[in-house]
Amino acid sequence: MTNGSTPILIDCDTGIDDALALLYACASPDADIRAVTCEAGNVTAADVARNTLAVLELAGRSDVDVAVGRTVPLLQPLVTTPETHGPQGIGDAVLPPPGRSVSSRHAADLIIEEAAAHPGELTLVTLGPMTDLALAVLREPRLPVLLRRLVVMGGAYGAAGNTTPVSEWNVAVDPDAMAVVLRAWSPDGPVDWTAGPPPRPLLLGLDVTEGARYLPTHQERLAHVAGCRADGSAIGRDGVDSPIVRFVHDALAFYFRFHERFDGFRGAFIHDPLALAAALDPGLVTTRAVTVDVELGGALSRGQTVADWRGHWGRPPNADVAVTADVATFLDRFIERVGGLAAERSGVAR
């Protein structure tokens, strides 16, 4: 840990908003990125790995270890979403092929090894299905106390689903993995926590992440900070292009069309950057401690995350569910940080 920064592991299925979260982490002085792990979700595991490596190179962070885990969910067939993120997961954007390969370590092994080497220090942020994390905690049941905290973008705790009427995408891809994770972190779970239960995971569901709407006006502000046009092109003869702003613009152009068609507004929900920001600054969200479980059997409700807000089950809380988020502050930070990184990478004086 350096200068008060938060050591983090990021687990993702790099589509558009995962890529924006990676840029936010790379642009944040309070983020000490130790490694990134990948699994299939928005796109195939091979596409996720390529996107992750390429985005980190774009941000100047080729030093960050990237590991791939499961290529399919624990039990059910893999379903990807090219209609949401584009055929390769980054919308209309095009990035050069990465100049390096992924780690020889399996993602689940990396999570266990890093947590064991730095007990109580690392915050794990999951931005995709929980397949890798489920494998990790099955291999090392004491993982919950080896981590400082778990922060999850996943679920819908009072909002409608975005994949089925009741299920959010990351959970719907691998609900069995979500069930393993929730059980592993439960005070009444399979491990006898003699020294007390692990810190409750912070869960950010659609209830708060759909409040994080990135609009064309935000892209204009980002470009202003970076010193270029909204599409990343140079301003005037002496200006310089910004590859980062161009990437954000082109990736989001696809996302904007998707949300305009299905959600009725020209913009995009940037779920994953909000979760990453909350991992660095939990003060961005208010939470309630609650018991959460996931439905695995219903023909219409498989993948639904169920929060026992009234305590019907009589079980101790196993999660802190975000109920509100300071979206305005988050968006200001996203623009300032990612715009600043874009300016730095383009050699623009600020």
The other form holds:
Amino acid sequence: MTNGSTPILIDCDTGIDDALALLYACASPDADIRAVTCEAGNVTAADVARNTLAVLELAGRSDVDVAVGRTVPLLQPLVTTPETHGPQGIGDAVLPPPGRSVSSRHAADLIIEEAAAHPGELTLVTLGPMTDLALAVLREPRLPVLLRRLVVMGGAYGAAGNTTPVSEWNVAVDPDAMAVVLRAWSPDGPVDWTAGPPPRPLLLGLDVTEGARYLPTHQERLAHVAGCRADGSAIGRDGVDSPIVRFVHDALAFYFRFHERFDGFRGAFIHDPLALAAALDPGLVTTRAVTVDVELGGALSRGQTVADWRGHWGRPPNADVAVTADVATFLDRFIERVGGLAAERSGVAR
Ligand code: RIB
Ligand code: CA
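For comparison with the form predicted on its own, provide the form predicted together with alpha-D-ribofuranose.
Up next: the whole complex, starting with the chain shown before.
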């Protein structure tokens, strides 16, 4: 750990808001990014890997290792969502093909190896389906105590689903993986935690992430910080274009159209950046310890995350579910940090 920063592993299915989360992490002085792992979800695993490498290159972080894992969920067929994130997964944005390839390591192996090499130090933030994490913990059951903490963007704990009436996308794509992860982290799970149970994972569901609404006014503010127009173009003859602001603008243009059509507002839920921000600063959310499980058999409810808020099951809590989020502080931080990174990368003095 350097200068009080948080060593993190990021697992994603880059997609538009995953890309914004990666930019936020690269722009955050309190984020010590150790590696990024990818799996299929919003788009195919190959597209996720390409997008992830290209976004890290855009942010000047080609030093960060990127590994790919499963190309399909544990059991059910892969379903992607080009209608939400665009055919390539980054909306209307276009990025140069990345100048490097993914690691030769499988994502699950990378998670295990990094956690074992730095026991109790790394926070793993999952921003997509939990396929690779499930594989990793099946391969290494001690992973919950080898990691310092697990932070998950996933589930809906009172809110309606965004993929089925009761299921959130990251869980709906691979509910079996979520079940493996929840059981692995449970105090009454398959491992005898002699040194005490693992720290409960922090779960950020739609209940809080749909409060993180990025609007056109936020894009205007970000561009102002970056010293360019909202579309990334230069201001005046002496101004300079900002590739990062251009990327955010073009990626979100697609996402804004999607949310206008399906959620009735011009803007976007930026689920993943909020989860990443909460991993770096848990004070952004308030939580309740609760027992969570996932429905696997229901004809109507497969993929539903069920929170036992009133203790009917009599099982020990296995998760800290976020119930509120300080979205105003998060959005201010997002704008300041990503705008600052954009200014730095385009050589604009601040
Ligand atoms: O339900 C929101 C989640 O699904 C986000 O991680 C988004 O990127 C999609 O993967
Ligand atoms: Ca995602």
